[in-house]
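Quick heads-up: it's one chain on its own, the form predicted on its own, in structure tokens.
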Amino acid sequence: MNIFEELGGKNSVFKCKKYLDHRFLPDNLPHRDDQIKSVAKYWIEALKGVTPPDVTIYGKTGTGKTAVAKFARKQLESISKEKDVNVRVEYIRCTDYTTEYQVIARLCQQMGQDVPYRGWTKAEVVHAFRDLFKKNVFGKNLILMIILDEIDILLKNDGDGLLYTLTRTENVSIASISNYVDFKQFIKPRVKSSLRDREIVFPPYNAQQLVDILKERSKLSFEDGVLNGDVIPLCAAMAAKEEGDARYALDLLRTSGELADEKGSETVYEDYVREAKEYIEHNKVTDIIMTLPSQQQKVLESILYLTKRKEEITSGRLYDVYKEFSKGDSVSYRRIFDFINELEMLGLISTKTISRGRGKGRTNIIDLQCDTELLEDAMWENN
């Protein structure tokens, strides 16, 4: 017998699996009808033939940023289709396309012109994807709508060129997404002007909120009467606790069926939900060292090695720790502080401020964010 139709064969606590994918786009988003109005009211203006103004959405991972984006899109292109009015919104993900170039080169495929990834001049691709407006190729008015997600990435691989060059091309409006407030650090004076941006900010989820999301993607993914009755608000509950991520709520659901089928189980347990959590733990972990720089990789190792002491760790006490470890081959004291920065943005750590009290100053307390022995077992492995 074939080894996937052995596999197929099996017994399954699932229906279907992609109902539980963070990309999958329902037909309905639970407790995200003020954001897909928000959104709305500034994108109506297309209709009346009008570039609508920029627009930020701001939000933790898991918030809803990107399905809500994706479906007031999915609205907005087929109410036009309806009026007859020229409008295209196309989506670009900026972990996928890290450069002004690779980004204006992908608009240009996606809107039908033959650009290579790599070959042109930048002034050659800008001018191509003008040209897309200037030779009228879907007819006369067109307006543009640019979904920029993560796009924070970018910025800080490429800086706001392609801010730059969008916010001066006619007809284009951008949505730009990001997980952090603080992004708009990337984008110098004389671009911040001509983004007239709207800010929207989504809140997050809290545990009745997440119920409500799982209940209705868990009719659609698993067979009838699988889940036990803990399960559902077990999974909220751990999101909740992670800043209410919905991403992390269906991944531990998911994860938690998977379980299930692999110990043969025709229940998921609740015990199952505790267990894919350190699963998923581990894992992200581990994919967030492995793509971390050498550098930084040795500030991390600084801090663990200070918390298994459980020594208060200072900027000054971690560089100092961190220049042993370097052997030599350490950067400056001053870029310490980016890399502090850049390891809170990914949640392994925090950073607080406290007063040492008068004529003694104040002073930056960094704590590690994840279990000790995780992040041991996540360093060995990366090593």
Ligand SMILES: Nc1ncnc2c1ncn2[C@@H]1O[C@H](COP(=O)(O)OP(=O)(O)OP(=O)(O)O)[C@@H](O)[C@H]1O
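Everything numeric here is computed off the predicted structure, so don't read it as measured data. Heads up, when I say rigid core I mean the largest set of C-alphas that superpose within 1.5 Å between the two forms. Positions refer to the first chain, counted from 1. Compared with the form predicted in complex with the ligand:
- After superposition on the rigid core, displacement of the C-alpha of G347 between these two forms amounts to 2 Å or more.
- Here D271 does not count as shifted, since its C-alpha moves by less than 2 Å between these two forms after the core is aligned.
- Once both forms are fitted on their core, the CA shift for H31 between these two forms remains under 2 Å.
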Given for the second form:
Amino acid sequence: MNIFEELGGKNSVFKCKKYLDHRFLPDNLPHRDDQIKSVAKYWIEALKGVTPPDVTIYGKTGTGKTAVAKFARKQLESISKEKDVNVRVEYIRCTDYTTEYQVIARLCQQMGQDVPYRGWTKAEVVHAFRDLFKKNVFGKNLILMIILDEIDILLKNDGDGLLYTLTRTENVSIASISNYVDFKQFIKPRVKSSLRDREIVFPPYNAQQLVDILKERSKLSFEDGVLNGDVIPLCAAMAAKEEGDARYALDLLRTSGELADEKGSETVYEDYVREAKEYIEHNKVTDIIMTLPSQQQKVLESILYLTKRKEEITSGRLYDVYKEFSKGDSVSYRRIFDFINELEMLGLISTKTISRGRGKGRTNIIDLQCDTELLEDAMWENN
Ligand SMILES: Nc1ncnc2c1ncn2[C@@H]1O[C@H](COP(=O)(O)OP(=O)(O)OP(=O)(O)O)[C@@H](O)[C@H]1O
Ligand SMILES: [Mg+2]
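Switching from the form predicted on its own: structure of the form predicted in complex with the ligand?
Below, the chain from earlier opens the complete complex, with every other chain and molecule after it.
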């Protein structure tokens, strides 16, 4: 028997797994009506031929920001076609295109203009982009909506030049998506004032909302009756604890199903969800650590060391330990703050500022946000 037939013929609890994939965009997004309406309320201007205000979408990871933005894009595209209005919506994930140059080059490419990803000056790329409007490549009065997803790191590393350029291009409306509440600190006043932005906040999902989301998705993806009674509530409860992350909830459900298949079980049991949780967390931390530069890993190692000793971790103390660990090959004290920031954005640590009382100033305290054993395993595997 052919190996693929043999594997393919195996019984599975899944009807169609793709509906649990992150990239799948459902037609229905429970508990996001308000956010969808908020976006639509601004974007509707485009249908009247007016450039909509810029919007900023904030929220923690897995709260549906990307899904809502893509959903709104689909709807706007379809209605503008119907009404014959000249609107385009371009989506860019700024973790794939990490500088102003790259984003604008990508925009040009998506709009059919061949611009190289390197080699030109920034001015040349911007010029090519603006030419698309000047020369009416897409007809007169084009309104261009640009979704800049995951914009935080770009702003932090490349500055606000991208926003400066785009806000100064007529007929362009920006929707930036961020999960770092503080991201506006990277935008200078000259840009802030022209970014006529409206903020839309995405609160974390609670357990009940996650149940609704999972039910909907599981109907499409699992065979009838294979999920034991508490599987969905358990996935939802675990994800609600992880700051209401719907992606995590979906991962738990999918991995639990995969475990059932692996074990040859026709039912997904609650225990598989617990097993799935361990598996996912292990992978998540291992993946992050593998991509960290080695100096960054040393910083994390130092945090782990101090955490295990139950010491309070101030940046000063951290730097001392880090210097020991890196054996002379260390970066400056200032650079450590960048590392701390990045580790925080990755969700591996959290920081808080505390006041030591009158006259003693304020201190930054660092807390590890993942299990010490898990982290240790992952670091060990990586070495
Ligand atoms: N209301 C919802 N209904 C159905 N699925 C949802 C809903 N909200 C989120 N999801 C799903 O959960 C996953 C995560 O959502 P999404 O990618 O939109 O989160 P995000 O806020 O962009 O997160 P991040 O900040 O990490 O990019 C996606 O697979 C998405 O389809
Ligand atoms: Mg997203």
